[in-house]
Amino acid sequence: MKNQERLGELLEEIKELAGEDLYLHGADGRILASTKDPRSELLRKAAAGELSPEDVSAGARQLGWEAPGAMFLLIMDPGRLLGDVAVEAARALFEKDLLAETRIDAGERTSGSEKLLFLIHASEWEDPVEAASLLQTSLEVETVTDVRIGTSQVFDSFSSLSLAFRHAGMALKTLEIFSQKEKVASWRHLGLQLAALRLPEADVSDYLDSVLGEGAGQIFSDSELMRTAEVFLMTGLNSAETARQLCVHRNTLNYRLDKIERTTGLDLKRFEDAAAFRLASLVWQRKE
């Protein structure tokens, strides 16, 4: 360990020489010391697609890197906050929990620039949502800073690594388009959210007519009508509950729920209306 410690030094030494970053093999190819982590590295090919699946389970394999198990993959957008006070308060939370963390420019495969990418060894989180709205909280509690989380699902081989940052990118790109308020998204709950992101661009308009009609228009800019059937949706299609959080008679509810189908033909009261009007809903706010 020691004799490691001393290579990285003299490895930072060389760089400042080199003005670059260094790698050190040993005679079997694996790594020894370099100037970057390298698992950081690994992650960041990974995600920036530079390595196959194959490739980056060979890369691992030489850094002697072994899955731990159970993992998921985070993709913070720091918004405003410094990535290094991000990563400070992910290693403070996960401690040897977080496997590799590193920042993306992320360029087209998400919406914005910069990136920050936290590996999460899964042990005591079984859930990525519930270490991502941790790390979310914390963040806009200790520097009052708004950040978005993307989370991808669990996986356990680093082959996967691609594919979980497409998926966590993917429920990041959800949270821009779709969402003011939340701040957390995980691919394994989009839903309909990924349903109206997939559908072609072409399709968008014909798509909100056919369901709709000509009503989309009406009911989408009319924000009480908009608010009602949202919390009407969020409550599980129950009336009282509906009502008692909006502040509204019984028959006041009736009468909007009413006016929505009138304007649109849908019933939310029915399951599959109300699925068909979220879905609109979606759709529409992509188109906007």
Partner chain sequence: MASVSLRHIEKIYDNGFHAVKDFNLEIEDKEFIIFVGPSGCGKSTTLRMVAGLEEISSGDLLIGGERMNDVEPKNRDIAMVFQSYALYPHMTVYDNMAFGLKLRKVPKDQIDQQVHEAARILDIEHLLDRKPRALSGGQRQRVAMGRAIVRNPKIFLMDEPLSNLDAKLRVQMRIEISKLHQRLGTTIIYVTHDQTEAMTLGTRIVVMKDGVVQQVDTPQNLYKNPTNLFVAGFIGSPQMNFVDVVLKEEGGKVYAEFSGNKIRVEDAEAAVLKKKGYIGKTVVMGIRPEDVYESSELPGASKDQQLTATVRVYELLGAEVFLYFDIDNVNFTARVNPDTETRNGSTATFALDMKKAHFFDKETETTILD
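Rigid core: the largest C-alpha set superposing within 1.5 Å between the two forms. Positions refer to the first chain, counted from 1. Note that the coordinates shown come from a computational prediction; the quantities given were computed from them, not determined experimentally. Compared with the form predicted on its own:
- The Cα position of Asn238 differs by 2 Å or more between these two forms after fitting on the rigid core.
- For Leu253, the Cα coordinates differ by 2 angstroms or more between these two forms after the core has been superposed.
With the form predicted together with its partner chain done, generate the form predicted on its own in the same format.
Here we give the lone chain, stripped of any partners or molecules.
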């Protein structure tokens, strides 16, 4: 252990002269010491798409890094929050289950600029959303800033790191585009939001015209009608519960639903039309 620490110290001294990070490899190709955390660097390269799945697995073997079994990724945009604060909070919360952490200039891969990425061993965290929610809550309480976190599904091989990053990044992007209230999103639960994001930009206008005709703007700009539709869909097309939550008479509710049908041609009391309206509303939010 002392020899390895001494090697690290020597590399740091050489780094000062060389001006770049250095790695010392043993005869078997494994990294004996470095001026960067090699696990974090491997995670960064996998997330940035610089390595193929096969190269990621080979890199982990070179580090002597064995997959612990079930893992998941959390990705967050620190925003006004200092990244160091988030990193320390994650270390304190996950302790030995925090396998690696890194920062990545995500750019177009997730939307926005620098992101913080945490690789977590799922030994005590059966649900990634639970882990993300605890981190999100602790950060907001500590810093009084708005924090949002996207999660991947659980996976068990380092070769899945790049895919898991894309999934977690997509979950974070849905929060940025579609949700003002939710603070945590999981790839597993994206549903129609994923379909709305994957619709090619060139097809957005055509899709809205085909589903809603010329009535899209009129409906989506009416906050009262949109709130009515939102609650109606959230209650599983339950008219009585919708009227109760909106504090309106059933006749008022029916009038609003009828107006949506007259304008768009979609009867929200029918499941197929309700699903089409929901997807169209998400596509509209993305367009705006």
